[in-house]
Structures are given as structure tokens and as C-alpha cells.
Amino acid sequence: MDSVRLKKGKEKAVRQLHPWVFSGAIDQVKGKPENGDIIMVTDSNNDFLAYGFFNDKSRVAVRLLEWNLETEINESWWRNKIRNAVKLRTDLHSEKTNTYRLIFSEADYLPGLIVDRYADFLSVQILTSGVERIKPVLLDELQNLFKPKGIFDRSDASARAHEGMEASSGGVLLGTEPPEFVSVRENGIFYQVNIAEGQKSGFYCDQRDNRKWVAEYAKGKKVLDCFSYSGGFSLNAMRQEASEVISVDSSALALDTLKKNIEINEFHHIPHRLVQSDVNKQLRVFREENEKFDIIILDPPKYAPSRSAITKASRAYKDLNRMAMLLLNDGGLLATFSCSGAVDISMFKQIIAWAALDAGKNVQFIQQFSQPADHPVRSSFPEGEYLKGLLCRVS
């Protein structure tokens, strides 16, 4: 088997079961492994450490899979990993919820594979050359386990580019083409999901618990949902009898989907406004119009895709939250989120504190949010904890 030998002192993270080996930690590549090949990783004394995918096009040169020398990574190994990941999610499926993440990449010991379930359809992201190699086995196992109507490819082009892979052509991998909108349920609320063209893999199931918790404060309150997408936070607030809900998103498709979601859930009796606009601009419009809110939800896209973007992202988060604080009634609630893995919760709290100072507001943190059970954080891979949020009382 081809192998890579690490530089002296670079084996510590591997021994601690961290799944990444960076190119700068490699002293020597033995043999001529191709991208996607499974290779052996050794320490500077050539002693075995782990097996993993090799990729000389990626900053993460090896994604580790197995730390037991005697274990063979074969078709049976892959099928067992998929079954184990799926087994951990069986309690999530119910009459009230039939959409959730089935496989979460490194967290489920399947680096580069993400699978989301949307009722009778599966959406798959294949993001590493190693997973691309064994795609037929993965698809066959998913087909055996779920008998879905179809499995659709939503592989992220930019992530594949970082791996030196060609952009995925998308489309149906197995079964039939999904309809324009697939109807799913989350916590008893119905959603129309556009698997082919929607953001991410079609829906943001990582906010499932947080949507429900924030809505518990919404009864009789005027709620502003920023970056609303197809209305997860908006719909939950409506179900809890908010006095009014205003949803802001730059995407016409997202707001059209939200409108459909309001109709199918029969939330017409709740006063609501759908505003297609850039959120930062719209917050300033609300400020100029002296409009106030009781609850504001900020769920922006990833401002810091890497640590090099933290400074710029911090300024963006601070300005966004400062503007929101100025629009809240005294004692109002700000539910603010970051999906940037490079920004940890301590840093995020500091950014909110800076925003409060600039806004001349007092802020109390009254609840902390994270990602749900289908997006687990592996103890040896803290980088998997990307979603964090804070419920703030602003006065």
C-alpha cells in the first residue's frame, strides 16, 4: 500500500483521532498514490498511525478513516459506516418530522459525504475524491435502506474545486426526478422544498430545534425574520400566534416558497409581510421609517468561510447585529446566529458585545443555540461545530 510519512512531532493530532492531515505535516509520500486512493499514514519512525484518503490537490492531503491496522477498508466497511450513521437518526423520523440529515461527513466517519432526507427523496453531496470513488456502493446502500423515490445530487461545486475535482453535473443519481417542490414536515409544520434549485441541499434542517425554541417567545409579538429563506423561523412564529411576522430575503424564489408554505399551513390569519430586499439595506429602511419589533431573528449566510476571513466577517456580524438592536423595542429579543465554523461561540459573544456598545444598548444572553442531533460534533473533530446562536434581551 502507498503511504505518507509525517514530519517528526506532527503525529499528535492523528493519535488523538483528528481526521485531517494537512499537506504541511507530510515529510514523504511513498509510492505514487492517485487522488482518492486509500493510503497508510505513518509517523516519522514509519510506525502505523491510520488509513485515509489521499489527495495532493487539497490542503487537507489525507482524510483519515480508520486507526486500526488490522481493519480492511472494503465494501463491507463502507456499508457498515452508512448503516451506523442512519441507525443514530431513527428516532428523528415521526409523523411530525420526515426531513433531517442522515450522514454528516467527518462527524459520521464518512469524510466528504453529506446526505439529507426529504420525505421520500434523498439529497446527496459528494465532496471528496475518495467518496467519489465509492459512490456506486454508497448509492446502493442508501437505496437498500430507504427505497427512496429518487436520490438527487447537490454536490457543492466550490467544495469539490478545493479537492481538485470537477464540478458535479447534478441531477438524478438513482430513481426518479423529484417534483419541483417536495412536501416535507418538520415539527408538525409543512414545507415545500425545491431539492434541485433550493439553497444548500434544498432546506436548512440544522435549525430545526432552534426554530421551535425561538418561537416559544413569539405569542402576541411582532417578529422580524431576516434571511428568512423559505420561512422556518417565520412559520414557527406564526404557529405560536405572533401578532405580525415580517420576512426579509433577497431571493424571489425563497419568498415565493414561503408564500406557498404559509398557504399549506393555513396561517393566513396571522398578519404577515414578505419583503424581497438585501437585509442590511432593509434594516436601514426600517430604521428610517422608525419601525420597531419585539423579536428579530438574524440567520445570515456564512460570513467567514475560513480563518483568513474572520476580521472582515466580524465587522459584518457586528454591523448587522448593531442595526438589529436599534430596531428592537425596549426589552426585545434578538435571536442571532452564525454558521461560520471559524467563528466560535466565545468570539461570537464578543462580537455581539461590541455591537451592543456601538448601539448604546445593554444585552443579556438568555439562551445559547447549537446544531441538532442529526448534525453531531465528533469529540476529536471540534471543527464540525459550525452553528451557534444566542438569544439576547436588548434594553
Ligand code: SAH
Second form
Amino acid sequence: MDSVRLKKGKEKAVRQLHPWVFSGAIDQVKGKPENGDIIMVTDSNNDFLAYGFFNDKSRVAVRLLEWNLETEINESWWRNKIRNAVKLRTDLHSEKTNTYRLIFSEADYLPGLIVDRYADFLSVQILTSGVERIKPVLLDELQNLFKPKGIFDRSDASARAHEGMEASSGGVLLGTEPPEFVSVRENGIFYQVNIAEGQKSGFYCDQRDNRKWVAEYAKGKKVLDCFSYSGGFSLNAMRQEASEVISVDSSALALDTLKKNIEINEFHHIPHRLVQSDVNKQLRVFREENEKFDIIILDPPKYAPSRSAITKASRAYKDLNRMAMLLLNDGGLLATFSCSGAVDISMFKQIIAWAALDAGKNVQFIQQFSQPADHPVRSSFPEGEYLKGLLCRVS
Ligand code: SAH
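Having seen the form predicted alone, I'd like the form predicted in complex with ligand SAH now, please.
Shown next: the complete complex, the earlier chain at its head.
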């Protein structure tokens, strides 16, 4: 087996079970491994540390899979890892919920593999050349476990490009093509999901718990859901009988889907407005028109894709939150989220504190949000923690 030897001192993270070896940590590559090959990683004394797959086109040159010298990474190893990930989600499946993440990459010890379930359909993202190689085993195991109507490829092209991989051709990998809209349930609410063209892999199932918790405050309240997408927060607020719900998103497809979702859940008796606009502009329009709200949800896209973007992202988060604070009735609630892994919860609290100062408001943090059980954070891989949110009382 080919191997890479690490520079002295670079073995520490590997010993602590962190799954990444950066190219800069490598002293020598022994043999001629091809991208996706399983190789051995050794310390500077050539002693075994771990096995992983190699990729010299990626900043992460080795993704570690196994720390036990005796264990062979073969087909049954992969099948076991897949089954283990799926087992963690068994309790999530219920009468009320049939959409969730089945496999979450490094967090499930399967670097570069993401699988989401949408009722009888599965959507797969293959983001490393190592996982690309086991595609037939993966599809076979998923077929055995779920007998899905279809498995669809939604591999993100830019994530693949970072790994030096070509964009995948996409489309159906197994079974039948999904209909334009697949109907799924989450906490008893129905959603239409466009698996082929919706954002991310069609639905943001990472906000499942948070949508429910925020909505617990919504009864009789006027709720503004910013960056609503297909209405996760809006629909939960409607179910709790908010007095009015206003949803803002820049995407026409998102709002069309939200409209359908309101119909299929029979929530049309709740007064609602769908506004297709840039949130930053729309918040200023509300301010000019002196319109106020009792609850505002801010769930923007990732502002900081990497550490280098933190300064710019902090400014954007601060401005967005400042504007929202100015639109709340006294004692109103701001549920504010960040899905940027580079911005951690303490930094996010600091940003909100700055926004409060600038807005001339008092803020009390009354609840903290993170990611749900199907998006676990592996203790040796803190990078996997990306979603955070704060419920703030603003006066
Ligand atoms: N809250 C949603 C998920 C939000 S994802 C849910 O619960 O499902 C982020 C959303 O922000 C996407 O729908 C995207 O279309 C929208 N978006 C991105 N930039 C925007 C902007 N500047 N103004 C308005 N919407 C924006």
C-alpha cells in the first residue's frame, strides 16, 4: 500500500482522530497513489497512524477513515459505516417526519458523502474521489436499506471542483426520476420539494427543530420570515396561528413553492404576504413605511464561506440584524441564524451585541439554537458544527 509520511509534530491532530491531513503536513509521499486510493499515513518515524484516501488536487490531501492498523477498508467496511449512519436516524422517521439527512460526511465517518431522504426518494452528493469509487456499493446498500423509488444525484459542482473533480452529470442514479415536486412531511407539516432544482439538495432539513421551537412563540403574533425559502419558519408560525405572516425571499421558485405549501397545509385562513425582494432592501422599505413586527426570523445564506471572509461577513450580519431590531415592536423577538462554520456562537453573540448597540436597543438572549440530530457534530471534527442561532428579546 502507498503511504504518506507526515512532518515531525504534524501527527498530533491525526492521533486526536481529526479526519483531515493538509498537504502542508506531508513530508513524503511513498509510491504513486492516485486520487481516491486508500493509503497509509505514518508519523515522521514511519510508524502507522491511520488509513485514508489520498487526493493531491485538494487542500486536504488525505481524508482519514480508519485508525486501526488491523482493519481492512473493504466493501463490508463501507457497508457498515453506511448502516451505522442510517441507524442513528431510525428514531427520526415517524408519521410526522419523513425527510432528513441520512449521511453527513465527516460527521458520520464518511468524508465527502451526503445523503438526504425525501420520503421515497434519496438525494446523494458525492464530493470526494474516494467516495466516487465506492458509488456502486453505496447505491446497492441504499437500495437494500430503503428500496427507494429513486436515487438522484445532486453533487455540488463547486465542492467537487475544490477536490479537482469534474462536475457530475447529475440525474437519476437508480430507479425512477422524481416528479417535479415530491411531497414530504416534517413535524406534521407538508412540503413540496423540488429535488432536481431546489436549493441545496431541495430542502433545508437542518432547521427542522428550530422552526418548531421558534413557532412556539408565534400565536397571535405578526411574524416576518426573512430568507423564507419554501416557508419552513412561515408554515410553522401559521400552524401556531400567528395573526399574520410575511415571507421574504429573492427567489421566485422558493416563493412559488411556499404558496403551494400554504395550500396543501390549508393554512390560507392565516393572513399572509409573500414578498419577492432582496431582504436588505425590503427591511429598509418596511422602515420607511413604519411597519413593525412581533417576531422576525433571519435565516440568511452562508455569508462567510471561509475564515478569510469573516470581516466582511460580520459586517453583513451586523447590518442585517441591526435593521431587523429596528423593525420590532417593544419586547419583540428576533430569531437570528448563521450557517457560516467560520463564525462560531461566541462571535455571533458579539456581532448581535454590536448590532444592538448600533440600533440603540437592549437585547437579551433567551434561547440558543444549533443543528439537529441528523446533522451530528463529531467530537474530533469541530469544523462540522456550522448552524447556530439566537432567540433575542429586543426592547
Ligand atoms: N429559512 C429557510 C432557508 C433559508 S435558505 C427554510 O427554513 O427553509 C436562504 C434563502 O435566502 C434562500 O431561499 C435564498 O433564495 C434566499 N436569499 C439569498 N439571498 C437573499 C437576499 N439577499 N434577499 C432575499 N433572499 C435571499
